[in-house]
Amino acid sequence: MKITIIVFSPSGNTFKVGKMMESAFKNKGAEVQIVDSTRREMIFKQNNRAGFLDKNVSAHDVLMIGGPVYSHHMQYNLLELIKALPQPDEKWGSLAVPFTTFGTISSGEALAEAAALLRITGRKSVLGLKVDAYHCFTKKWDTRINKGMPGKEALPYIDELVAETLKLEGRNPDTVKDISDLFNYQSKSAIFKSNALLKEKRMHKYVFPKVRFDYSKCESCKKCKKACPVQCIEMKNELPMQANANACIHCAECFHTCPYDAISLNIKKYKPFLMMGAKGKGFLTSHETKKTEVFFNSSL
């Protein structure tokens, strides 16, 4: 059997996940490759998905696809990776498992909204994935949520989702359930809320902080620029600068690799709302009974 796992992972959570499917499909002797989108120029700076996935992706049976929870969504540049995919053909497979990593917080429309993006193109979701993993925001902060996860706490849901995975070799694609309706797990209000508010391009031109640079602490190490997983930073006379603004998505991975602290991001004034997010309090609060969770076919 053979699977092809795609990732966009700014900060290496969803990557992390990805490689445990890897690992596990390998032991069981399934043909696997993992592909990570992110920091690719072809994607960032060529604006070219559709030439990425041609190039990069193999034939495969199933497509594990998946990325982290930005403000209760999939982050978009995994949603505008999925628009790319082409129809399913001999090279790719009709069926798809989306997954997602988040911060303990709310998962929120993730895989509803990574769902509907494949059945658009031509994809069943037929298995899905959610996993509490480490905020990323909270790396520099006394209290951080979920340090170092993910973990050895969600290998046994890695395991889960691996061994109905294999179910599907020699299946007929056309006998087995769609399940995207397992996804839509949140409240109307908590869907209505999200989707009204928290715009996510909206945020990051209007609301987010700016990176600002401090080019009298920089030492042109250029961490930031590799750090960068949308590839928005460039180097002009050898200082960092954000060549275009837009295309941050507020990840805050070049502040947090900065060793010169030359690098402001005011996340801080928001900690007050992410712990009380991640405690289940808060005006979005979260309907999910589980954190981390394997969503299964009752076809397989």
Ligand SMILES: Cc1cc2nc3c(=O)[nH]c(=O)nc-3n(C[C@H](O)[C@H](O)[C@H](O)COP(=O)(O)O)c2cc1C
Second form
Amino acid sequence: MKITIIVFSPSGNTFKVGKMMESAFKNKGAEVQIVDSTRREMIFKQNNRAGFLDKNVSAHDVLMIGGPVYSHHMQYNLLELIKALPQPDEKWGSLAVPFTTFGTISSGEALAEAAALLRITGRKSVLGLKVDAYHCFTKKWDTRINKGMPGKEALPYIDELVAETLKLEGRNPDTVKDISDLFNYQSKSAIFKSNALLKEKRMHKYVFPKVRFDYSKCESCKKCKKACPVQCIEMKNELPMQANANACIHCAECFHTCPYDAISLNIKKYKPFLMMGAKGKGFLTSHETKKTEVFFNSSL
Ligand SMILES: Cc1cc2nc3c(=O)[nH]c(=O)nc-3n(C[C@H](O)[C@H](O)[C@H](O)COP(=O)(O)O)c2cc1C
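Next, give the form predicted together with this ligand, keeping in mind that what was shown is the form predicted on its own.
Whole complex next, starting from this chain.
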């Protein structure tokens, strides 16, 4: 059985889950490739997602495709990549498995959103996975949310997902059930919050604090440029700047990477909300019953 895993992973958690899947598939003798779409010029500089996919993705039976939750949604760059998938044919299988990682507060509607777009591209979502992970905003804070996750605790879930995927071997894809109804696990109030108040692009444009460079501290090391997952930092006269501030997804990778403290991003103001959310309290939390979970058709 041939498996392709595609990820978008600004701070590495979703990539880590993808790598865990890759080795679990390899251990079971499946042919597997992982394609990381993060920091890729063809996507973020040339805006050629279809070309990127065509060039990098091999023939497969099942496509596992994952990204992080941002503001209760599947991060939009992963959704854009799904939209660019060609219709299934001999190379591109018609069975898909959306997956996501999130910083314990809410996995929002990430899986449902990915599945809805996968359906438009002619694919069935036959399994799904959400993984409770390190909250990437908290890297420099004294209290970190889920530090070190995903780690060993995620392995049984990955193994379960891989075992369920391998059960599809030899099945006629037309007879396999789409299970995306299972992704509608959020309460009505959580869905209202994500759609009315936490619209991701609006959050980026108007709510999240802006990245600021302090050039008196900058040593032109270019680490921020290399770290930016959407390649929106450019060097001008040896100094970094955001060439396209609208493309910034506020992942804080530049801020966390700068060795000279020359980048400011006031994410600390969210600390009380995130800490409450991590305890399952307050406005942000979704009260979903399980954090890490594999979704599958039990009658497979
Ligand atoms: C801008 C932004 C918004 C986020 N929104 C949420 C959220 O709504 N719920 C949540 O639980 N975690 C949220 N997170 C945390 C990420 O989902 C989590 O750290 C994820 O594992 C990051 O994946 P990556 O390392 O693959 O980029 C957010 C992180 C960022 C940077």
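Positions refer to the first chain, counted from 1. Rigid core (definition): largest C-alpha set, two forms, superposition within 1.5 Å. What you are looking at is a predicted structure, and each value in this text was computed from that prediction instead of being measured.
query: Once you line up the core, how about L284: does its CA shift reach 2 Å between these two forms?
result: Passes the 2 Å threshold, so yes.
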